[in-house]
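Here's a solo chain for you in structure tokens, the form predicted on its own.
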Amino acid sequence: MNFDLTINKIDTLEANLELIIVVDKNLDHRFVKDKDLLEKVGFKGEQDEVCLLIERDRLYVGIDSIGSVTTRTAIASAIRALKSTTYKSLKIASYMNHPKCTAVIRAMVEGFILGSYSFNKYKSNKTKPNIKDILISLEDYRDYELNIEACANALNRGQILAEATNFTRDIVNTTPDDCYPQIMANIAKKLAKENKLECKILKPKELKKEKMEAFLAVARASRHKPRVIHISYKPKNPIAVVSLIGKGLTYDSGGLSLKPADFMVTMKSDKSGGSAVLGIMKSVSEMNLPIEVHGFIGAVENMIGGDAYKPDDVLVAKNGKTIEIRNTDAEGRLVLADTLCYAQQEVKADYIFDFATLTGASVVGVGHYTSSIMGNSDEVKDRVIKGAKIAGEFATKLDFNRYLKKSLKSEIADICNISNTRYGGAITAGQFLEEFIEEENKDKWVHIDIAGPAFVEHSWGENPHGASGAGVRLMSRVLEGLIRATK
């Protein structure tokens, strides 16, 4: 999508159709040209509610108010509805009364881009969004003094976040067979060259080397070799260092606690943890945040055979810690606890955080469309719960409590993989992370698990059927904050 921001008056722009925005529900705004065509049609302007006046050429979406989510969804509601028309450019006005009319541009571009995704790769007759070229009218910014160049700069954070959380939905939807360690490896390497950053990858030898038989237990069985993936941003002078940490299953049968074959499909998504990584790299290198940023990925495959990790088993971590083995499907936090490890050792961050579809307890818990945040720092995790907020992601705290964490205990090990009860899963697996974060970091990690939001099989908000790139956006607004609570 071309995107043209303009101070002309949206009435003298030149577009196949025009994008209308109802905010007053009685239809009384003066963008509101074809009220009496509205009302016999029976548009109320509710949120998200659409009506294409195709005799007209003008599509009218409703808002419950003006704001970064509802304008967001509302768009993405609006370019969904356009995808069966053969409409090749709209215009559409923002309104420019808004307090925060930058952010609500930023919303508009967001919602394009992201409600205008389909994942077609394996469809005989692909489609293609029409929509190509869009109009920003920012005819009223005279009268509210407005920053063209904040609305510039508003415009392209939009489009580089929109398109990041793309990407990470392209690689998350792609089947296992079509994207495995080795392939997650070179997606990163591409990446790496495309937007000059520096990647390094473990390879099992290395990974030998560097004690991570926890890791290595788990792609024993798996014929695709098992990959760490080191990607950095490193900018002059950064005013902070992160460490993002990413679960990469991609594909988790459970090993020999097998799924049952429901719980099999959609398991492509197990890789959305290190996807989410490969996405918030793009979009923080091409945004140029003065943020040095490091991704770990842990990409791995969970199958059966005659070498498969074994429930019995005790494995040793990097750390030293040994392991107890009672669920072989409890496989996300082992990859991670020496991901975790590992990432300590290679960069002192000043804040690290890590994403993983770890728990079905989770979604259990909050539902399909809420991150779980945990943590030992009420200030690191309030950051990403307003992250969250500011991107239109749902996220919510789980407190840790030292009555669960006695329920990991094992009496032949220093930790058992699973809980001794069913209750609190999320937070325990969250508690089984902690025991592989150095005593240091303890406050500067915070633990989120997207198994809830990363792939739901159907259309919400500005999110399509499969992959919605959960974290992408989330995390990308984190750092940003840090850039302002520094100034």
Ligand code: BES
Given for the second form:
Amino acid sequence: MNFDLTINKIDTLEANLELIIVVDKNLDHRFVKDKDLLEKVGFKGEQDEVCLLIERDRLYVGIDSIGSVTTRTAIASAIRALKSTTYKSLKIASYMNHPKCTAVIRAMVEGFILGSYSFNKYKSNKTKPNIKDILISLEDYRDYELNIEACANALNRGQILAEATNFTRDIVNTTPDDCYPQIMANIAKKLAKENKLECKILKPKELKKEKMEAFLAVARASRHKPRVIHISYKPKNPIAVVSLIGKGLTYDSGGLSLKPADFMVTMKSDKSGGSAVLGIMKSVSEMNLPIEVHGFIGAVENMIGGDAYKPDDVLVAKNGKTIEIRNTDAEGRLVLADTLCYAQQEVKADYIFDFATLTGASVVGVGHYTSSIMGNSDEVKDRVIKGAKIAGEFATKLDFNRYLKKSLKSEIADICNISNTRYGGAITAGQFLEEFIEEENKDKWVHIDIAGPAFVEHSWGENPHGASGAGVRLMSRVLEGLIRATK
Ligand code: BES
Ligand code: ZN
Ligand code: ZN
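Please supply the corresponding structure for the form predicted together with the ligand (the preceding block corresponds to the form predicted on its own).
What follows is the entire complex, opening with the chain shown before.
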């Protein structure tokens, strides 16, 4: 998709189709040219409601009020409504009477790119969006002292972020037979080459040397050998150093504590955390953010077999802590435990964020669309909540507490890999991870459980059926926020 900003009036622009946003059901605005017809077909202008007037080559979409979130989802709905049409170019006038007009332009671009995503890899008939050129008119800019350069920057960032999100979606949607640890490592290497990043891949021999025994135990029964990916973006004079750690379970069968059939389907999405980290690396490097960012991905497959790790095993993690295994399906925390230790050993970071489809309990607790945010520092957690809000992702805090922590006690090892209670599973998983965070890093670390939004089997807002790319937009916004805070 090509985007162009212009200060020329919308009616002077050449395009196959005009897209018109109706704000707060107001059909009397001068942008609305077909009031009678719209009333005739019963178009009310509700949020995300679309109406294509094919003979007029105009598409209308409603938003409740002018803002980033409303615009992003409305534009995504509009572009989806054009899926089977043959329009190649589109023009749209941006409302300028909003204090954060640049943010709205950015959301618009994100809506176009995110909404036109479809995963075609396994379809014989590949549908591609026909719309190639999008012209955005800022015709009212004179009335609002608008900085055109700021608008162009917003457009550019929206494009980078949405494309990075789609990149993550593609990885997550790819089947476990086509995307196993080695393939994830190859994707990282290719990204590193294209975006001039450093990339180091650890194979089993190196993992053994690093004493990542918990990680290796999870990997043992798979014919696909595991990898730890360390990919880094190092700009000159960074204002901060950030480490991102991602759970990259290319498949989670549950291991010997096998998942029931219905729960195993969609577990290709257990690599969403690692895939999000790759998407974030892509976006920060393309935005040239002045932050040093390190991505660490634990890529591994949790399978069954004669060589599988077992309930009753006791594993020794990289930091020397012993873990009693009572359920091999609680594998993500074992992979993250060692990957977190490795990340802390390799990089002294100012902030540490981990992304994981860690628990079904998070989905039960906060629903499909929301990520659970955990950690010790309210200041850092609030940064994540704020980043999510601006990005159009949902995130909410789940507080740790010392009573739940006791449920992880083991009689024979330092800690147990599952809690002894059915309740509070997202929090106890987070508190398990905390055991692998060094004392000096306790307040620098935030755990983001994306099990809810990472993969949803219906489309919602600007997200398609399947992978959403959760975490990519959220974290890119957190990083942008860090820069603003230090200015
Ligand atoms: N990958 C799953 C968590 C998950 C469930 C992600 C549903 C997305 C959707 C994780 O490895 C897992 O199986 N967790 C168990 C932990 C339990 C055994 C303590 C769970 O949540 O049931
Ligand atoms: Zn599992
Ligand atoms: Zn898992």
